[in-house]
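Take a look at this single chain in structure tokens; it is the form predicted alone.
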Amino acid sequence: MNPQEIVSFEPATGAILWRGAIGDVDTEVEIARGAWAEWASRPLTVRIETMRRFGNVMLSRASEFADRIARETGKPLWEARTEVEAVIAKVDISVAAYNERTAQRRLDGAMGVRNAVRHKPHGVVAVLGPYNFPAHLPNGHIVPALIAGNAVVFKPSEKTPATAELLVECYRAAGVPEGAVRLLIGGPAEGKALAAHDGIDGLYFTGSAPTGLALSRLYAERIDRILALELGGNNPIVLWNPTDIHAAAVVIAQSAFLSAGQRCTAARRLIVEDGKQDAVLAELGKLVDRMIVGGPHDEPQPFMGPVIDNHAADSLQESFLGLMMKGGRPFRRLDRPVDDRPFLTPAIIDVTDVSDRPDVELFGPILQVIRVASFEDALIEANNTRYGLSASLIGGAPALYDRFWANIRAGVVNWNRPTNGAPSNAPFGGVGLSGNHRPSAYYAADYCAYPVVSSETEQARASIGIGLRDPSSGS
């Protein structure tokens, strides 16, 4: 394989989908810097209208785009279509967020002084995108960044460059200047070089906690740059006295196994009252046994496709085996139905007796069951993680949910809903290893521009009324 190019393979078939040359970091940043001022100087209404045209372009190419996402990620076509819909919806959400959170404001001032709050773009920002939602998640940074007047250098995951290329084509078809959005094709080396480049003014990253920690260390002495981190989670579901066992099982299954578990908000841990787990596990097992695992264009459509590649599948199988060797008891095993392809079946394993459970994000269809004696123990176990992205309570009365909400440490807290049920018109982010307190989605406007406070008057009027010698005193 040519070391100077990136090749994208279809996870479901192993076929080559796309190949392209690795880009030059210095060149892409230089082009963006040269284009930034002109883009930022365009009226806000023009930038917004350009983004609305982008939404229309996406709508006109929705089928093509969904097919590209499905082939490159392996996710079912139905799910790829929902991602395209989210990309389109992001435009109106970002416009509303900009107008609400970064709008120009006039403040009261004395003696005819005008006080104002306005916002300025940072300049050139880098966006490092993930492979699980290769269009929606980077687009969630790029659209608000462009509305605010920034230029963007977008480096997608080396596993999903074909989707990124089509996304950038749509920006340009809508009228975004070529210099205002640059596509940097490359692998980890290019990502590191872009993050450390002196020509960028900020970095927006979506991905794993270890990479986020490395970026935090890199930026520790660069307080002049904005860093927004959207990281993963070791997310808990607490099941407590549910009234509808089947509905509870459905919520658990959606939380753990949508997107083959490749969502940062996917449930990794199911915490249940000891002695009351059998009924829900039996119902969950029935659902898992019915789930179709298949290719993105299979008919009938599968519930979930493969994980992103064989390396990811191998790693997940090793992690599942490691849990078993430490005392975990499988309820549904993590099987590999096709030897040379990354399809995995949904897995459930009781890890209550595993004393040193690893606090890691197993980014795939593995659900760990933990039995506890009391609701207090359930809260302790739910918070027994360095992460803090998403958590959900299933069952319980309103008072119990109030207790859960008050004590759980997470940025997304749901009740009788999946852990991955965060709306796009709300802030999205977590605490601990799940982010750096710069939530995205609706609050992305906050890190795409910085506030400038001004006191203004058309003519200078000033005097000093104390602390000066009397000019008539002669001394």
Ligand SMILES: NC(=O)c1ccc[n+]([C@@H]2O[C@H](COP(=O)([O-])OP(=O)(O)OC[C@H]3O[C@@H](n4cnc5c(N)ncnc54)[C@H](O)[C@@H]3O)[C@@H](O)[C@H]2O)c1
Contents of the next structure:
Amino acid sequence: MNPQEIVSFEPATGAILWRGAIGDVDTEVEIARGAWAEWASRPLTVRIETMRRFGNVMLSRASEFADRIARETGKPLWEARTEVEAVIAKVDISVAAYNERTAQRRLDGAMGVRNAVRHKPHGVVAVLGPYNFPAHLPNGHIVPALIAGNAVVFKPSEKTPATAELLVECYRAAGVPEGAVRLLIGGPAEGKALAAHDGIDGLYFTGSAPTGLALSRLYAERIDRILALELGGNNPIVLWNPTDIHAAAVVIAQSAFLSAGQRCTAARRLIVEDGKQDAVLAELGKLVDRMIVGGPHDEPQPFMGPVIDNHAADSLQESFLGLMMKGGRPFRRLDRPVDDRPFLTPAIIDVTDVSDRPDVELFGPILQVIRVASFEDALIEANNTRYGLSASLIGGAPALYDRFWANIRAGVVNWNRPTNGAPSNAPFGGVGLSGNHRPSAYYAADYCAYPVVSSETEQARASIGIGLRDPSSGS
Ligand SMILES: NC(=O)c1ccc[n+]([C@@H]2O[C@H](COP(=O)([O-])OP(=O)(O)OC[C@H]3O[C@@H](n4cnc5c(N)ncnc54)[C@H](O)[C@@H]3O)[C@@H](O)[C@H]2O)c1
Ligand SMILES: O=CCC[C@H](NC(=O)CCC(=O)O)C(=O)O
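Condition change, the form predicted alone to the form predicted in complex with the named molecule:
Now the complete complex, all chains and molecules, led by this one.
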């Protein structure tokens, strides 16, 4: 393979989907720097209008877009369509968020002085994207960044450049100037070089915690730059006294296995009362046995597709084996139905007896079951992670949920609802290793602009009335 080139393969078939040259970081940043002032000086209404046109362009190309996402990520077409819908919906949500969180505000001032709070864009911001939502998540940074008046250099995951190319084409078709949104094709090396580049003013990163930590270290002395980190999770579901076992199993299965478990909010750990696990596991088992794993365009449509590539599948299989070797008892194994392709079946493993459970994000369809003696222990176990993205309580009375809500450490806390599927019209982010307290989605507006306070009058007025000598006193 040409080292100067990125090649994107369809996970389901192994076919080459796209190939293209690795971009030049200096060139992309320089072009964006040259363009941002003009973009920033366009009236807000014009920038908003441009983004609304982008929504319409997306709508008119929705089928083509969903097909691209499905091919490149392997996610089923029905799910790729929901990603396109999320991209479109982001425009109105970001406009509302800009107006609510960063619009200008008049303050009362004394003696006719006008005080105002307004927001300015940072300048040129870099967006580094993940592969699991190759359009929706980068777009969740790019749309609010452009509305606020920033120029963007977008480096997508090296695994999903084809989707990124189409996304950038749609911004341009809507009238975003070529210089205001740049596409940088590349892998981790280009991501690193872009993050370290002197010509950027901010970095919005969505990806894994190890990469987020590396970026955080890189930025340790860059107090001049804004860094927003949207990272992974090791998310718990606590099941306690459920009234409807089937419904509970459905919520658990959706949480763990939607997108083949490749969601930052996917449930990784199911915490259940010891002795009461059999009924829910039996129901869960029946459900996962019915789940179709298949290619994105298969009919009938599968519940889930493959994971992103063979490397990811190999490493998940190794982790599953590792848990078994440490004493984990598989309830449903992680099978690989097609030898040389990354399809995996939904897996469930009881790891209660594994004493040194690794606190890592297994980014695939693996659910670990942990049995505990009391609700108190369930809370301790749920919080027994350095991450803190999402958490759900299934079952329990309102008072129990109140306890759960008060004690759980996570940025998304749900009751009888899946850990995933977070709404875009709310803040989205986590604590611990899941992020750096700069939530995205509705609160992305906050990191796309900074507040400026101004005290203003048409004319300067003399106003020192105290502490001055009388000019006629001569001394
Ligand atoms: N919190 C969220 O909003 C959210 C959303 C989606 C995915 N994720 C997380 O993303 C991960 C899956 O995505 P991924 O595997 O593409 O993540 P990743 O960290 O491997 O890569 C993300 C991006 O960073 C780049 N990159 C990799 N190493 C880099 C480095 N050292 N310096 C700079 N850039 C670098 C990659 O090329 C890619 O563009 C999972 O951990 C998932 O939980 C988080
Ligand atoms: O993989 C991580 C994101 C998963 C997704 N979250 C969102 O879409 C958040 C909303 C937004 O960013 O607009 C989920 O929770 O399933």
